[in-house]
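Here's a solo chain for you in structure tokens, the form predicted alone.
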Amino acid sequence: MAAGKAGPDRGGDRRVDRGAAPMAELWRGGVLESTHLGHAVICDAKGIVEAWGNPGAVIFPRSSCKMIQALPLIETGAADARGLGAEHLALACASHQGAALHVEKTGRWLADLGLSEADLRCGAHEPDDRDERERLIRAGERPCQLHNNCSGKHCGFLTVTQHQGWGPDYVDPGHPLQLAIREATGEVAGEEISGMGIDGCSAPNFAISLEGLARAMAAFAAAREGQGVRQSAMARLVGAMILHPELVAGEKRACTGLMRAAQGRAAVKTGAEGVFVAILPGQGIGVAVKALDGGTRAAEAAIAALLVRLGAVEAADPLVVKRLNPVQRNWRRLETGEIRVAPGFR
């Protein structure tokens, strides 16, 4: 799978399955059992640095674009008016696992706004955090919207709408907040929005090319505080993610582990359906990955491999090995195989 310099075919077929390349492989007993296909793009301020598959494939970034969705939180002045700190900004970019830490901090954020869990529009689901899930079972409690992995983002949404005096149905595609996010998405991606879908948390999600997503992440990587409202907002969000990786995802999660391994050299964010992005501030580089089948294991292996390739993490770091070449085990904990990054992708 050779890297290429070509940009997206803007006038042609931009389906997500067009031109997909081998990304990760599952080996069992010395035999190749499965292959995940996908796309990956590395961009800097000038454009594509390297690409695998089709950089023009149009995708939904899903939760990988939460940094873009958080831009109005800072750009409207809402964050400063409410005295929000780095923890709040990290939560606004988070897909957390609903641990007690996340629930407590988002609940306190809402209380400080004079609001409650009922004001959220993200819906409730069981927390991914095992300890919190078992606590709920023991207590006979049902999960609430604070357990939703997007509750931090929605706290940010509510902060903006309260500050601006906008209506409470902030996830409506026609709401001023979502119109501002749509505009910001097109601006940082450097292209027209290709479509809109509704995400799992009920917020609109705007379709862009994988190149556009990588270009947006490169813009975040190049941003510096004091260089205008947009750049300052970008830099603050990236800095908050790097400072608080435990809030962006949680223990045993890829985003948190890879950011810890990067030691300040990268901010990493996942999205549903096999999407991953990385922001490398020291290099001014943005990375975007899409596993064609939506497989998390493939996307995690790919983003880990690209972080190694770019010198942001060490391949031997246990936090990286866990994602780069994870061992597969059966229910008796016997080793049965491993995930390998496809040849040419390393």
Second form
There are 2 protein chains.
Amino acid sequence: MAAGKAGPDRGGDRRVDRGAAPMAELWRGGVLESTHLGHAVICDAKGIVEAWGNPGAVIFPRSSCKMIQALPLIETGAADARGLGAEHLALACASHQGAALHVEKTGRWLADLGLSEADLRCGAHEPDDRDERERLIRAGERPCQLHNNCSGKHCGFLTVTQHQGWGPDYVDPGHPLQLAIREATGEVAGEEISGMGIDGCSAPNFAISLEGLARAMAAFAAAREGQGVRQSAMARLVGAMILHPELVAGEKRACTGLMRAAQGRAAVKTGAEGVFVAILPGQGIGVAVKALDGGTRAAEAAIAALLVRLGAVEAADPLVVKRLNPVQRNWRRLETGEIRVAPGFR
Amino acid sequence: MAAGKAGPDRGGDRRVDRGAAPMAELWRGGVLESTHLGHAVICDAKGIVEAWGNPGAVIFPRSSCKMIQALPLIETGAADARGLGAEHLALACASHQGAALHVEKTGRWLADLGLSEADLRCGAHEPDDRDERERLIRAGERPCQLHNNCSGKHCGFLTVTQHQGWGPDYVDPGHPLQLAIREATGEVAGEEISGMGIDGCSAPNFAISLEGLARAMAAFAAAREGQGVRQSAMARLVGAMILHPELVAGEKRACTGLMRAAQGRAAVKTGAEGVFVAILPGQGIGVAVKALDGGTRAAEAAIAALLVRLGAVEAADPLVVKRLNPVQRNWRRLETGEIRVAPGFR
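In place of the form predicted alone, output the structure of the form predicted in complex with a further copy of the same chain.
Let us now look at the entire complex, which starts with that chain.
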């Protein structure tokens, strides 16, 4: 279902439900049980290299655009003024699983700023990390905002806000930080913002085309330090993600596993509702995937397939197989089915 | 996208990914973020009353067909020989959440048979019930097979197996119980079995068309006690589900909530991978829904919409709104979006 080298200004309806292509399938007992449709785009500096479905589909990048949301952290000089290192920058781009590691590092970050968990605006949720979740239950403790998968991003937000002397309600769409992120999003996507929604962590999220998101990722991939403020910021964020895959997500998670499999050839980031992006610095390539129905398993299979296609990972690597072609097992560990990337993606 | 009164023998491809129609949408900030496609069929004793998508699509009913899998329990005489009541029959049709209530009742059922949890073949998994899950963690206990959402069905399987003097490996596709279920499935669906897969609980699951599943539910809806073995068995199972919605799923779950909202007008049952069925005894109507991508939120919205359409529930009932048109809130309880049934379903 490859759309080939479609032009960036293709017409037609930009609703996400227009023109979606088969993306991933669940097979059980030799019968196709479920199918996910979606869109995917590969871009380089010149535009679309290859596309599936409708590259013009307007989407919310959700957490896949955290590296865009982190640009003001570096570009305002806040990161350097506060002495942030690669670990901080990786956490600013993270959807982490609230493991002890993540809670400890984001807590220390806030303490170094003279702030506390109460200054965050992301809300609290149970950590996805099993050890930490069970520890909280055994200890009779409630999860705090540091456990929120976005707490690193919000630590970055607070760092900028403090450095600039801006007000505490940093997730308000009219807050200078969010206005700066909105502007940066339009710039790196190379298009107008198509809408705004509120994300799970209460921050604004800006709707852009999937092509715009892939173009933004290609810009991150092409960026080099020393080539101006924007490129330096982009390159540092990509470098930090690649250096600390365990901070960007966590053990057993797709982002961490795929980045480990890529061994420096790609930074990848998931977002809610079936979004996944990849940045391939060596090739100057950006990739963006959206499963129409928001299905994580489909987005993971598709991004894994595209990373294989682009030579960033090996299809036989167990870390890749787990996303590309996972065997489904039941509670007695019997094999019951498998996820397959749809034929057009293979 | 209503296909209208399509004939039962419609041609065309029966793969589930053929002819799916928009089913449910996620809206955020005024932008369509995600869309689920799917199929739905309403049947009465004469056949299809109304359909969306492809009624001939071959699907795995998964747990939505537990009332079919429970037919041998009554038809062999095992239920009466063991003195089973409506609670047992509701549990046999259940995908429960492993709450203390469910664990206690299935455990006692096995004890009454002189059997134990070790005789089950469903496997163990963490209960969905939060209180029981956290109790296990605090107590340092592992979940057992009674916590498996299918443990009631398996208690029913063991009851038949013991009564008939059949062997212990009751989930083997060649076991007399599974052969009986296969035969019953074809009979109530009014069609040949199209395939077999292994379910999450290790039992065989038989692929049939969505239309066949709706036809089967219509047969359950039309069944009356005293009208022969099959009809009596069907009517007793439907009556038990309606009498004990809390045993069929559990607090906060869709099946339990929708059955409470229906106040006796419908029995409903979910299945993995976006399947949902409804049985409306007063109207002799059966309904079957399959979300193409397996999305639970889409199947729940669609079955709620069809129950409203058929007058079985009120659209304004909070128990219905929660599935039909749920508001999405983030970790700070801010409203971020909503699920809407696709226009063709409204």
